[in-house]
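Here we start with a single chain on its own, the form predicted on its own, put down as structure tokens.
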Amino acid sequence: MSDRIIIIGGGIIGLLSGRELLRRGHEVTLLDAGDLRGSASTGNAGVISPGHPPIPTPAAAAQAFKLLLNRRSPLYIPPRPSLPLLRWLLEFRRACRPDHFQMVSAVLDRFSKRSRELFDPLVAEVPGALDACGFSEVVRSEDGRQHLREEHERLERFGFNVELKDGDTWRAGDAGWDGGILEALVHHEGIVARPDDLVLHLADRFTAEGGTLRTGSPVSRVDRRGDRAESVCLETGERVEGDIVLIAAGIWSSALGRDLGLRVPMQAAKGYHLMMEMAEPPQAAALLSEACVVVNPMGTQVRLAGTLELSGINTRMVRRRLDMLPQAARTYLPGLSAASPRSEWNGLRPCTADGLPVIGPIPGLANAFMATGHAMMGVTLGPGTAELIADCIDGRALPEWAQPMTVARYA
């Protein structure tokens, strides 16, 4: 039977969402604040990584506190008196456990080879903003080689394609690279993407696929009535009634699960890109290991993508930090030096505690749902997302393996 479905989101997750549940005979509302452009979907990276470790790790567990103290750091949590900010700290550093570590890795690898599966129509679809080309993650140093060793045992344990190839040889025909790259972990399964096109690529067939489609629509609150969400009122005082709401509206999505008496902890994770206009340059994109930054070319630019800034809800641009990312790159590829900046962004990430999206029914309602809290993976997981939720929507429980990403951990 086919529900009215109100969507909240016009990103990543709420675009396959929509489609998700058109193709499943639904009539689909997607409501989006802005144009769909300057958000976490369009201005990320641009590098679809199945396999992607959570944040919390047990090497972070030590760095959690000093974070606070080192400005220049790719994590950074400048001091704020913040109660919530404080207890998600506390509850990350827990997460950095290595059983739970074990466990969250093992969610997202089976998540994200998932995801990537249901990728392929996709990049059939628009090759213009998905290349399945696959990508590499680099290193300068011996620590670095040893840490991509370790990487290249974790996924080929789990069956992703990936490959290790000396600094010479990943080089050859790329002449771009310093020669100081030491070794290389070839993702075969990444792509590649443009994700301002996919994302305006992705509007443009939820509308044509019969979705409505409403962006300058900003949302204020979701109403509830007993056991129901019952509308969605947005700032202009207009309510939009319907079946079923998803709230898939990134780090904004706590404020909305507030108004259904749920409470998802979350923290905004700032992250910045640069577009350089570059003479010559690289053929391949690349994570740059050690400055955990993302090279990543666009015609006669790249895109220079990277860092976690946990800063409060804004977009406050820290010109020091987005300094950092051609700064580092520059050891990597030297002809950054006589490239030309083109444009500069930022942006808010919703990141959990724990490392684990937030996926499925809310608690204690027969009609709210939502996804969130995918941290740097929000494209990477979102065709996997799109599938999940839209199961949950059509009445089936997330299957076990998925269980641990549950919204019912916050009820």
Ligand SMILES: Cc1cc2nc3c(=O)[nH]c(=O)nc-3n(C[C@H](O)[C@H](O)[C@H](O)COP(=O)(O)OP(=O)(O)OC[C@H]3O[C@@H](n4cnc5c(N)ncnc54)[C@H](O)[C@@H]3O)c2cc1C
Contents of the next structure:
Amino acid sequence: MSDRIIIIGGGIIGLLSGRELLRRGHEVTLLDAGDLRGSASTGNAGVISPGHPPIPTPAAAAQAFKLLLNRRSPLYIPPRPSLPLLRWLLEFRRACRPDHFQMVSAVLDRFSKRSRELFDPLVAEVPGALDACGFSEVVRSEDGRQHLREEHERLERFGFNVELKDGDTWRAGDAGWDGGILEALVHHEGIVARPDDLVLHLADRFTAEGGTLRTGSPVSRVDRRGDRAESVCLETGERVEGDIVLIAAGIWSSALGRDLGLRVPMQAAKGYHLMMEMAEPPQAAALLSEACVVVNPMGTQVRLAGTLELSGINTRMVRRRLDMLPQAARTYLPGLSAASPRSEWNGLRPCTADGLPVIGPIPGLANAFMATGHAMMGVTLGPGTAELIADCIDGRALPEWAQPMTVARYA
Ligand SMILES: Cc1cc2nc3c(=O)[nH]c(=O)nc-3n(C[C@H](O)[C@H](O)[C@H](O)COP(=O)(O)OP(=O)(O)OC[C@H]3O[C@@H](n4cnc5c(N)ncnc54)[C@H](O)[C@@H]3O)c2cc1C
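Could I see the form predicted together with the named molecule next, after the form predicted on its own?
Zooming out: every chain and molecule, the one shown earlier first.
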């Protein structure tokens, strides 16, 4: 049966879900507050990395609280009195337990595997924005080498196609990388994206395939009557009606959920990117492990992306944190010293404390759904999320393995 579906949010999750729902014969209207530029979905590092671990890990428990208070660490929480933040941190700490980590990793590994399969047709559709060339994590220290070996073992155990290479072999033919790189973990299934182009492409295809895309349409609330989301109200006062509402508005999903009696506690994890013009940019994209910075070459420029700052929902640019990106990356990529900054950006990752996305029907409502909370993996898990949420909208329950991601855990 064809339903009229309203999606709130035109980031990667809303757009991929919109296309999937169109493909299944629904009528889809997508409302976005902005112009689809500038969201986390466009400014991110652009790495599709199946098997990426969640943010809460046993190692994070040991390091996080020390790191979080250090203004120069990639993880940072500016001190502020906030009860929701305190609650979130306590839950995050619980989520770092080894048994919880094992459970979350198992879900995300399976989910990212399925999502990677679903990327294949997209890579063929938009080769300029997606390149299935693989992706590497590189290290400069002995501790880093140890971490890579553990990651290699974990990923192999889950059946990912990964390979350890010594630094010289990995660097061969890509002269820009520093000789101090000791080792690389190559993720052969990785895809490197140009996220801005990808989002614009998805928006073009969404409208070409019959979807209605309304940018500049901020939703102020979702109105509820009984067990139904009745309509979506825009800031202009206009009401948009449909049979089904899907909230896919990244970090802003929590506020929209509250209108429907749902409390999804998420923190915005701000990240930055800096575009640098380089005389000889590297060819390979890589995560610089000790620096926690991703280098993604885009033509004559490279995108340096990283840092994770829990400073609330705002886009304040903290220069010191932005400057940390080239400072930390220079030791791996010496050519950055002579590179010129071209543009800068920050955006917000929607993060749950338990490290899992939030996907499925909103409890107590017959026609409202949510898909958010993807933290550092929104692009990686995008196609899988679109498939799962479309299944839910078509009346299927979340499969057993995906149950830990259910929205109902917050009911
Ligand atoms: C620095 C950085 C690097 C990252 N690197 C990677 C990476 O390499 N790989 C990866 O997989 N992920 C990465 N991520 C994470 C990824 O970007 C996010 O998980 C993902 O973009 C979230 O997508 P989304 O669609 O849920 O939300 P968003 O991209 O935030 O989109 C939400 C949309 O909702 C709209 N909206 C909000 N409120 C309303 C409203 N009231 N009415 C209408 N519209 C509204 C906004 O305008 C926006 O367009 C990174 C993130 C950052 C910040």
